[in-house]
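Only one chain is included here, represented as C-alpha cells and corresponding to the form predicted on its own.
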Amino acid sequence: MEKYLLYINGEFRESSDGKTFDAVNPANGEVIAKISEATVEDARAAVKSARDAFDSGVWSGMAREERSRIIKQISDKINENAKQLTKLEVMDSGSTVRKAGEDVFLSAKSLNYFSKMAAVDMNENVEGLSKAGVSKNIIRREPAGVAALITPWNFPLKMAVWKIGPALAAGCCVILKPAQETSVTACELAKLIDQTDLPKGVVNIITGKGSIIGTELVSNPDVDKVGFTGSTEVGKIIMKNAAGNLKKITLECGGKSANIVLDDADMEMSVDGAVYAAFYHQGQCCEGGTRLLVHEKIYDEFIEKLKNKISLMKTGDPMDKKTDCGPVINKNQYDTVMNYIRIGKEEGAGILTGGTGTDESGFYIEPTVFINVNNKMRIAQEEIFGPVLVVIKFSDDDEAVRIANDSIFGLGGAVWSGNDERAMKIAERLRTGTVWINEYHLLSDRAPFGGYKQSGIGREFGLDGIKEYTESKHIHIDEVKDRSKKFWYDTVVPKS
C-alpha cells in the first residue's frame, strides 16, 4: 500500500507529527493508500516555501515563454500517466471509469490551454489623461502573489488543475490543499510536477483536514489569494477567515440548477439530456441540472420516457465500463442523500423511480426522481449532491424563468428547445453563470465559469479566470514638458 507524503519546497516529507489518514475506496470500503496528515506547522512551512519562491522572482520574474514551456511539461506528464491516474481516480472518488478517463484527458487539455495563456502579454495601453493630451498609460497585470488553492472531492484531479493552471499562468506561487476524501491524484500530481523544470517552492501540495490546515491557509497573512471550490456554507466561512488581510478570493460554490424543457424540444434528446444533467457522477456536480422543469404540454409523455430511460441505467462497480452510476463518496454523503429522499417523501412529492440505497459494501443509491414537486419544497431548494432529480411542471416561458430564478443559487442551467431564438430569450433572463442550450455540463477552457448569488464570487477559465490571480497596476507616464500645461498647474500649486 502506497504512503503519500506532503510536497513542500520541492521535497517530499512526512507530516510534522507523523500522522496519516486512510484513502478509502467508496465502491467497497477498502483502504487504498495512507496519506500524510498535515499540521498547522506544515501548512505554515508550505506558505513560507511559496512566499520565498514568489518574493525571489524565480517564477513571477521568469519570461512568459519559459513559464509556458514548464506548464506544458506538467500537461504532458498527465497525458503520459493517464492510465494510472484514471485507475486511481476511480478507486479514490467512486467515479465511473468512463468519467475518470475523460477527466484525466480534460485535465491535461486544460493545462495545455493555460500553458499557452501563460505566454500571452495581458498588459494594455489606454488613452492619456494629461491636460495637454501627451501621456502614456499602461495597465499592467501582475501576479497576485501566494495563492492557497482548496479543492473539493467530486472532481479531484480536474479541480486541482483548474486551480493550479491559471495561478501558474499568472505567475503566482501556490499551496494546493485537496479534499481529504480524495487526495490521491493530487499526491500523484505532486510526483509528476517534481519531474518537471518547475522551480522549488512554486507548487506545494499538502493534505489533511480543511478545518485545520485549510483555516490556516485562508487566514495566513502571507497568503495573498484564495481559490476555493466547495459548498456555499464553507465558502462563507472562507470569506470571513480571509477578511483579516482582505485577501483576493474566488469562490465556486453550490448550485440547484434549472434544466428547462420547452414544449418544442426534441423529446428523445432532451430526455437523454435530463439524465445526463442530473446523474452525471452520481449527481455530485455543483452545476448539475437537479431541478427539471418540463412544459405541461409534454409533461406526461416526457415523464414516461424519462422513467424508461432511467430503468436502463446500471448502478454498480465503477471500474466496469458498462456502469452508469457508481457510489457516492462516503457514508456521510450517503446518509445525507438518503435523508433528503426521506424529506421529499414527507413533503408530499411522489417517487417516479429509485429512492433506495445500500451502504453494506460501498455507498450506492439508485438514481431517484421525484415528481409532483413544487419549487418551495426543500428538495427543490437545497443542494442534495447525490443522484436525486426533482421534476416541476410549468405552463409558459415566463413561469419557467420565474421558477428557475427562485433560488439562492445561480451556477448553471439549460434550455431545451427546437427554436434557438426562443431558447436564447429565456437564457438571457436566467440569473445564472452558465446556460446551455440543447446541451449540458460542457465547459470551455476559453469561457468563464462561475456563479451568481450564493453560487460564488469570481470566475474560472478563460482570460477572466487568469485575471482572478492577478493585480492590475496603472502606470501613468506624462510626457508634457511645459510646466504651465501640467494637469495640476491651476489647482493647488503656488505660482512662483
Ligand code: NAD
Contents of the next structure:
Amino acid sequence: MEKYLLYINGEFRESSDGKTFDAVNPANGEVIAKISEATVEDARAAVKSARDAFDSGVWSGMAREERSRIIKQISDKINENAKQLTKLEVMDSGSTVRKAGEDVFLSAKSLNYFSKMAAVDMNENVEGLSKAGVSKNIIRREPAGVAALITPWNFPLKMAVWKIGPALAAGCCVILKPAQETSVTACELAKLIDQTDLPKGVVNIITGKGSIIGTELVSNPDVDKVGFTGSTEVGKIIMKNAAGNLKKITLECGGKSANIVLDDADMEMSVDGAVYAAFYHQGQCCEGGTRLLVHEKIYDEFIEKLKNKISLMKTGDPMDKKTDCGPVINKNQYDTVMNYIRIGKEEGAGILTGGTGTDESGFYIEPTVFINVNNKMRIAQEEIFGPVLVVIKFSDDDEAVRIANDSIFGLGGAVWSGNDERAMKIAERLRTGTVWINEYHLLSDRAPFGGYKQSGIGREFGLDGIKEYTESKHIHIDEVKDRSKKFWYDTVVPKS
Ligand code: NAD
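Could I see the form predicted together with this ligand next, after the form predicted on its own?
Let us now look at the entire complex, which starts with that chain.
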C-alpha cells in the first residue's frame, strides 16, 4: 500500500513523529493509502521553507516568462498522468469517474491559463499624479509573499491547482494543506511538481488535521496570505486566527444557491438543469443549486418531470461510467445529510423522491427532493452538502428575487427563462457572486468566482484571482528639478 510523505523544501519526508492516517475509499470503506500526518513542527518547517524560498527571490525574482514555463510544466505533468490521477480521485473522494476525469482535465487547463497569466506584466504607469507637474508613477503588482493554501474535500485536485496556480503566477511561495478526507491527489501533485524545474521550497505540501496544522499555518507570523476554501464555520475561525499579523485572506465558503425557473423557461432543459445544479457530485458543491424556485404556473408539470428524471438516475459504484450519483464523502457527512432529511420531514416538508440511504458498505444516499418547502425552514436555509434539493413555489419575479436573497449565503444561482431581458433583470438583483442564465456550475478560468455575504471574501480566477495574491506598490519618481517648485515648498520647510 502506498505511503505518502510530506513535501517540504523539495524533499519527501515522514512526519516528525512518524504518524500516519488512512485514506479511505467512500465507495466501500477500504483503506487505499497511508498519509503522513504532519505535526506543528512539520508545519513550521514548511513555512520556513516557503519563507526562505520567497526571501531568496528564487521565484519572485525569476523572469516572468520562466515562471510561466515552469507552471506550464506542472500542467503538462497532470495531463501526462491524467488516467492515474482520475482513478485515484475516484477512489479517494467518491467522485464519479466521469466527474473525476473532467476535474483532472480542467486542473491541467486551469494551470495552463495561470501559466499564461504569469507572463503578463501587471504593472501600470499612471500619469499626472504630481501636484507640481511632471512625475512618473509606477503601480507595481508584487507577490504577497508566503501563502498558506487550505482546501476542502469535494474537488481535491482542482481546488489544489486553483490555489497553487494564481499564487505561483503572482510570484508567491506556498504551503498547500489539502483536506484530510482527500489528500491523495495533492500528494501525487507533489510528486509531479518535484519532476519539474520549480525551485525547491516554492511549493510545499503537508497533510494532516486542519485544527492542528491548519491553525499553525493560519497563525504563523511568517505567513503573509491565507487562501482558504471550505465551510463558513471554519472560514470565521481562520479570519480570527489570521488577525495576529493582519494577514491578507481570501475565503471561499459555503452556499445555498437559488435556482430560479420562470414560467417561460424551456421545460425539458430546465428540468435537466435542475438535476445537474443540485445533484452534481452528490450535491457536495459549494455553488450547487440546492434551492429550486419554480413559478406556480408551471409547478405541477415541472415537479412531475423532475421526479421522472431523477428516477432514471443510477446511484452506486463511482468507478462505473454509468453511475450518476456516487457515495458521499464519509460516515460523518452521511449522518449529517440523513439528519437533515429527518429535520425536513419534521418541519413538515413532503418527500417527492428519495429520502433513503445506506452506510453498510460505502455511504450512499438516494437523490432526495423536498416539496412544500418554505424558505424559513432549516432545510431551506442551512447548507446540507449532500444530494438533497428543496423546491419552493413562487408567483412572480419580485417574489423569486426576495426568496433567493433571503439567505445568509450568496455564492451562485441561476435563472432559467426564454426571455433574456427578463432573466437579466432578475440576475442583476440577486446578491450573489455568480448568476448563470440557462446554465449552471460553469466556472471559467477568466471570470471571478466567489461569494457575497457569508459565502466568502475575495475572488478566485481571472486577473482578480491573481491580484488576491499580490500587494500593489506605488513608486513615484518626481521630475520637478527646482526645489522652489515642489508642492510642499510653502509648507513647513524654512526658506533659507
Ligand atoms: P472544512 O471547512 O471543514 O475544511 C476545509 C479545510 O480547512 C480542510 O483542509 C480542513 O482540514 C481545514 N481546517 C479545518 N479546521 C481548520 C482550522 N481551524 N484552521 C485552519 N484550517 C482548518 O470544509 P470541508 O468539509 O472540507 O468542505 C466542505 C465545505 O467547503 C462546504 O461548506 C462547502 O460549501 C465549502 N466549499 C466552498 C467552496 C467555494 O468555492 N466557495 C468550494 C468548495 C467547498
